[in-house]
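Only one chain is included here, represented as structure tokens and corresponding to the form predicted alone.
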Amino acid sequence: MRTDPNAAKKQEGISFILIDDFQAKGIKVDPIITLAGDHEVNQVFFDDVRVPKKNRVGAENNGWTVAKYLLEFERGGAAHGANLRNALNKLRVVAGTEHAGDGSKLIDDPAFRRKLDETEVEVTAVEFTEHRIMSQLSNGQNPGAAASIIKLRGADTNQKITELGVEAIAYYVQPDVIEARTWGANVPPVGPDHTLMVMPKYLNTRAQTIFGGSNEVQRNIMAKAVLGL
């Protein structure tokens, strides 16, 4: 929350406050349905919400410093490499099931295999960057600008994997059977089971280059903190 409206810079004059009662008077939560049709994010409104001073983290007007510290771990602490490797392995299985235009297995199509191999190189690069961050953390260091590097490359690579997934299942991306993705539902998917989540994942990852700081923000951080521009 802003505690000094007269601060010289916008990022100054902000204090970091924890709210431990989301049912408190003045808090309103409205769901946001994503492009994939899922409810996993919300918009939150605060209307004269009262929070005790003891809930403040850090010094008054020093909230942006706290937020930046937390963002380093949000951007660099997720298991990007493991998630990407798992997604790529699943994509290879799908490519071994689906067919190319000439009727052969998609995994045997040279053009598609080249895309898979190029993406695997990027996945490996993300894994090695993540290992370097883990080494820093084990030595008591913060991720620093490396968090922006892995966030940007991880997001871009994940989008490429989901794009290849859409390419792999072809016309099976068209049916939108959201009921089949609901826990306990008895609705069968249209097409093979492995096609059900491909399009929703593709749509969901469109936001990955925005949330947690957009790619443009990450590039600005790297330009300043790494290249000294």
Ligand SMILES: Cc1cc2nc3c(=O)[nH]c(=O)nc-3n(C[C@H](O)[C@H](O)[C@H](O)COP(=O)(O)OP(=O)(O)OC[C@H]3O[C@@H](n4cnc5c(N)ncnc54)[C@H](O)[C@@H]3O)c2cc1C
Given for the second form:
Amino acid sequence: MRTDPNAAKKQEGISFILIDDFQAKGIKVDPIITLAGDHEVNQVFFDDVRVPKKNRVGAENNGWTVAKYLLEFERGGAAHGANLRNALNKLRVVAGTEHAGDGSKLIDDPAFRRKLDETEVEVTAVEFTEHRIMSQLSNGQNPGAAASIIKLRGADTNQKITELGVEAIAYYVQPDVIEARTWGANVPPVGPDHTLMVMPKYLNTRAQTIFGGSNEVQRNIMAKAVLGL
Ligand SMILES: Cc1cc2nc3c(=O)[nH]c(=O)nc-3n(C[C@H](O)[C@H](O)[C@H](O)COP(=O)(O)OP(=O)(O)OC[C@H]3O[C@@H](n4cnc5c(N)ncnc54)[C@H](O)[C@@H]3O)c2cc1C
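For comparison with the form predicted alone, please write out the form predicted in complex with the ligand.
Now the full complex is given, and it begins with the chain already shown.
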């Protein structure tokens, strides 16, 4: 929250405060339904909410420094190479059942295979960067600018995998059977089971290059902190 409206720079004059009671007077939570039709995010309003001063983290007006420290860990843990590897492996299985334009198996299509292999290289690079960050953490260091590298490459690679998923299942991306996506639903998807979540995942991952700091912002951090530009 802004605690000094006259601060010279916009990053200054902000204080970081924890709100313990989400039911507190003045807090309003409005759901945001995503492009995929899911309720995963909310818009939260704070109107004259009273919070004890002892809930402040760090010094008054120093909240941006606290937030940046927190973001380093949010971004540094954002990629999950194992998830990317798992998604890519599943995609290879799907490509073994779906067909290319000439009726052959998609996995035998050289152009699609090349895309899968290129993406595999990217996944491996994300995994290695993640291992580097884990090693830094286990030595008591922070992720530092590597957090921006992993956030950017992880988000781009995940988007790429979901794009290839859309390409693989072709026309099955069109029917949106949201009822079939509910736990315990007794509604069959249109098409094979593996097609059900492809489009929602594709839509959901569009936000990944925005949340936690957009790609452009990560590139700015790398330009300054890594390349010294
Ligand atoms: C699905 C989703 C979930 C989210 N979850 C959370 C959450 O849990 N908690 C939370 O606090 N926030 C959350 N966010 C907010 C998210 O962190 C912001 O949307 C994001 O950081 C971008 O900020 P902004 O929306 O203010 O865009 P802006 O900063 O206004 O950016 C608009 C555009 O300008 C570009 N841009 C901005 N500054 C620069 C610059 N200096 N140089 C070059 N380009 C620039 C951006 O890349 C972007 O394309 C979420 C957002 C989404 C979409």
